[in-house]
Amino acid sequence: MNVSLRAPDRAEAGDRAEFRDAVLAGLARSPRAIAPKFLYDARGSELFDAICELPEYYLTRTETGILTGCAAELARLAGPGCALVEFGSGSSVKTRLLLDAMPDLAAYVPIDISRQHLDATAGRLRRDYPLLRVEPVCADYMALEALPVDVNGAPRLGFFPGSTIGNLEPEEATSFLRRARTLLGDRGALVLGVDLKKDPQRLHDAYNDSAGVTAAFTLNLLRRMNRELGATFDLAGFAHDAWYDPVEGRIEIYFRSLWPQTVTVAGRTFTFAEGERVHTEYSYKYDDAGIAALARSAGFTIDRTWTDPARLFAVVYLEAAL
């Protein structure tokens, strides 16, 4: 089946009605947050395919790097007829390292929550490997219980690049990396990529770019609530604001009111004090031990780690421990 799950109709519906009520509990809470994964609309998807290709985010082409080095034993470690689940596929660009690398999988299975983006990266992959059987999931990857596709028990490779396990904090990466295990089974195994603690100007910098596409992938979120929540929002009275905090080891992310201001969403009313920020995501950045850490709590054993010759980042390869 080459659609993507649950009709589009209902699905836009359901969709619309997490985001409107996310958004509202977000915004009464103290502090103030909405979740990272709202910011990926078809907009916010592409500003950030923007973002992986500047100059200062080291992270993509660092990635990309080592995924292109190791792609080939990745390969033989997984073995042959595998079926590559991706969680939060995007563009699926890294992903067709792995394809070149992979041409007798059973299937590869994009999981995105972007639906509009998720099937137009799954009619470019059917193009592109007219041989390969795709078959795109649009779902939170945070709340997939089971994969609701049949790959006829092939066994499952994972693959969560970007370093998006940053993006949560530990309890939700282990509470995820969990919920991979099971889904994957007792003969799965996982690829993931992450950041590694350095410099903290580098990371600032890598978080606050020049051309300023940083702030408006996080203004986008705005944007996106007065489309679709009939929300007030001016964009001009709102700041991008990102910061590396070494204590607790990660780069914050918020948007910042500039002036006291009074926003309507979806009906209600919310004011906003001047310099009041409303948190939207965070980047854990990890250590070797870190890693490990994280990978035992979730059932895994690493079996191989690759990193670039500065060790930015790391590509992991993790087993179902048994």
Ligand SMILES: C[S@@+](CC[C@H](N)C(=O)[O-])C[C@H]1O[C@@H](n2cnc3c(N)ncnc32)[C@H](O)[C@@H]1O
Contents of the next structure:
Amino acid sequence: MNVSLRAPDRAEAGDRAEFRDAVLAGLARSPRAIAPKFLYDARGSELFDAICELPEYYLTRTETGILTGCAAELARLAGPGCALVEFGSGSSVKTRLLLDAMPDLAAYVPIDISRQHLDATAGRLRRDYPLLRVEPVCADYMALEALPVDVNGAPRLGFFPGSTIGNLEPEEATSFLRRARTLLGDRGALVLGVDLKKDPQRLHDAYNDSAGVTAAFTLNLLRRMNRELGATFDLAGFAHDAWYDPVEGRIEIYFRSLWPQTVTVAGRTFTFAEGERVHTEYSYKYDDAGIAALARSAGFTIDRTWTDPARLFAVVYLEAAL
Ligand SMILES: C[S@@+](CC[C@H](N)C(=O)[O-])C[C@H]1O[C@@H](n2cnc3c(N)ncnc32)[C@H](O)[C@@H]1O
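The form predicted together with the named molecule is what I need now, so please give it after the form predicted alone.
The next block holds the full complex; its first chain is the one shown before.
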């Protein structure tokens, strides 16, 4: 029988097939790993928003404070009439600081992998900014060759906040930024939010909150596999595992099997030893030299850097090097 699917259903079927293939490959390899983008189904996106509100998660509060202070200068640097292109836009909460400071934007293009969350966010923005052209793009920003929206030649200002760059391994971060450099063009600039190296205890606490929200975010991936791939993960049999590796300069996040067990995923069987882990996420932390090297390697120059007084977080304005 030929079943024809509506475009949104086709898109969701494509998302699910990609998720299945990535999970089966990730669980078959050694060491086991599943890419962080899969943490963000609709529930994962909600849990990430809850993480941003946690007392231990200084990142969102600090970056918001920095952006509040520098939004007017960012608007001046970017100039009038540009198109704001956000990578991994989530709920676009911090974006509103830029939207308020740049009332004459040609368009706002939020790019995110989390389809339902992106559509809901775009709806709220259209309601709150009726004069703004909002053009959501559901895509993997690591695979985007060009901007799939016509912004009529407007200069492009990229926005990549939230320390999302830290989820990328160094080579991936460079290749992402090179791609962004191409996509934003020679007149383009990029506002990048970067978490800075600091006291390991502070970092550890930020990813091991006392309310268990970060743990719920990691373990939601198991729920997603159960729901979308017919997997048989027992949520009680796995734990969130996160700590800071000072040598690599990164938080490492895993889910860990609490006892020996066998799990079926999309019809395939996987055995877990007690203590066996599946990697889900890194969060790399940077210092000034690391940020400068990253920018240089991708064809950007650093025009301005803003930090908070305690130097927990940095917002960097990068311009395309010609
Ligand atoms: C750490 S959250 C940051 C959200 C928001 N920008 C902020 O600063 O609060 C990462 C966001 O990027 C999205 N994301 C993660 N990997 C992605 C990918 N490869 N392509 C597109 N979006 C991605 C997630 O769905 C999520 O909304």
